[in-house]
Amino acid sequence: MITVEQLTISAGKFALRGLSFALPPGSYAVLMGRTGSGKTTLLEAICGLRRVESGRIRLGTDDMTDWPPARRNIGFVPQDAALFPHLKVREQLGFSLAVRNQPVALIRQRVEELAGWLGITPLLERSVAGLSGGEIQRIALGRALAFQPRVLCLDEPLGALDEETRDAMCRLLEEIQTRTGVTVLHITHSSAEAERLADCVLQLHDGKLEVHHG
């Protein structure tokens, strides 16, 4: 379970204040709300790229407000993906692995295991140039889920995709969530997205979190 109590995060001008939540284990969340409204600064309170002031963030029993991101077992697909532009695709798969000094062979394997999967496999050699809107994604989320986190916090992962793309990523993350059990929170403003993939929507509207449970 992923809780948010009573938080508290300022980004300039802007606040959010007093906010909380509670996400079951395996569930998957959309978070909407209008440009502007704080969704991402919350997304990435979470993942712990932004200064909490005040407030808790809980994984299960665990306190990480104050964790470095590393510590705290989320991944994390950002709007823009993010990939590392002179890594190769196989190199951007294992590279969160890497990172924690996982065995070369163990990294080949998740690597592996992951392209086959996402349907990647002829691309682990390829850089990330050129590549299409879809694969980046593809790419992205298999880098957010090498290391098996218990959360994945998607930011506006569809929103460049042309429609028979945005399904077919549709149809992924439904069975991510059917293979892994991973607990999600996808921003997005679609609300087809929303009513396709989500047993819990929160809106963020003028600073207050309303929750809607499927």
The other form holds:
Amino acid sequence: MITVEQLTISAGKFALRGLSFALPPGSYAVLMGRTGSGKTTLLEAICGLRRVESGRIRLGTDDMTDWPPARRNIGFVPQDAALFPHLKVREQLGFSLAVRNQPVALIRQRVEELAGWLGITPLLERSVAGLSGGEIQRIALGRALAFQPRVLCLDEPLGALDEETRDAMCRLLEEIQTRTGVTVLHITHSSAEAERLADCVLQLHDGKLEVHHG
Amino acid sequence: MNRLAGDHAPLSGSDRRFYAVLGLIGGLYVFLLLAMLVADAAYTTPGHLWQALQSPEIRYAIRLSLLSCTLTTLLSLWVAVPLGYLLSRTRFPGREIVDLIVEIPIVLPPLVVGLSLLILFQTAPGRALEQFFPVTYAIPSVILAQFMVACAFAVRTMRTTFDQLSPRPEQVALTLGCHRAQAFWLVAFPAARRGMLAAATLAWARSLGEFGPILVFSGATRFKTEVLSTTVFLELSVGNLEAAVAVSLLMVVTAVAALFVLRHWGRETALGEPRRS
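Now that you have shown the form predicted alone, what about the form predicted together with its partner chain?
Once more the chain from above appears, this time first in line as the rest of the complex follows.
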């Protein structure tokens, strides 16, 4: 269960005030709102990348409001995927495990399992230059899932994809959730995506949050 | 005439005149640069060059130039990478002032840098240091004089490099389990390697051409603190124009070679695929 209580975040002139919501474990929440309404800011605060002014963020019984991002166990896929330009696809997928000093054999096994699952096995030895939008998103997803996070935060993961690729990615996201039971918080502008994926819709409007359970 | 990439619109008469004026203004400068270099090359002969290279004083100057420029470059990178990163990524009290201070050597007349260093080493702490480790009028002063200017250019280059690199990959690395230092070493540092090469080349080339601060702070003593730029000055002052031009040409060739290395390497990595051995 991820719980956000009376969260206030300011970023320059812009502020989100008193946001509260709770997502049951394994739920798929979609966060919607106009451009500039603060969706990414909220996601960054949950990931630990932005300081909050007041309020609490809890994961289960843990109050992680002041935890550094590394301790939170939250997978993050930013809007532009932000792959590491100097690493091969295999190294991107294994990054979080290598940082945790996991044995090489275990990293290899986990990377191959993830790659097979995401359909990117033929790309493992490639560098990230020249990959398609869909491939980039799959790698970014795999990188965020490798350490088996409790929550997955996705910032418009399907925004830059053509319709066919988007449909395939939607299926993949559904499958990820069924397989891993991870709680997902997904930013989108598309009500079709929301309808298909979400069991809870969070609507940000003028700094206020409305919660609709599906 | 070649125009902007992707601009294939037909040219009208006024468009042609516009491009002709731009070409004329730019072309004059390029012509003047080339004319300078050609004049140098025409003035000297392989015999002059050979003679210059045979002179023990000039050989010493070449060795000291190579050594001091390389040490200065390493020192400059050592400072420029962390300082450039701090100025680009963090907001700390006094950041604006630090930013301004590191630009000072770029705008200060080089002679003043040398004079200021000389004065600094005349203060009580400076003199105390000199008792154990002679700096003024010795080889360390050459490196310090070069470093004070070259490092400012390296810091500016590294700061721009980090400004142009999105912080997002580092943020993702934090969520993947890195602490700040790991995110820097594993993500930002490798991504900045082109900028580091640019900073190093710039620092090296600046150090090679540094003259004013070295003259004031290190003196121009043969077999002691003479670097290539000092050689040009010393040879000129005794009326040996041939040797001065020969050494100048040597510096031109080295500088142009550095430029080519930078451009070539820069283009390869800009295409994305890192070179595989």
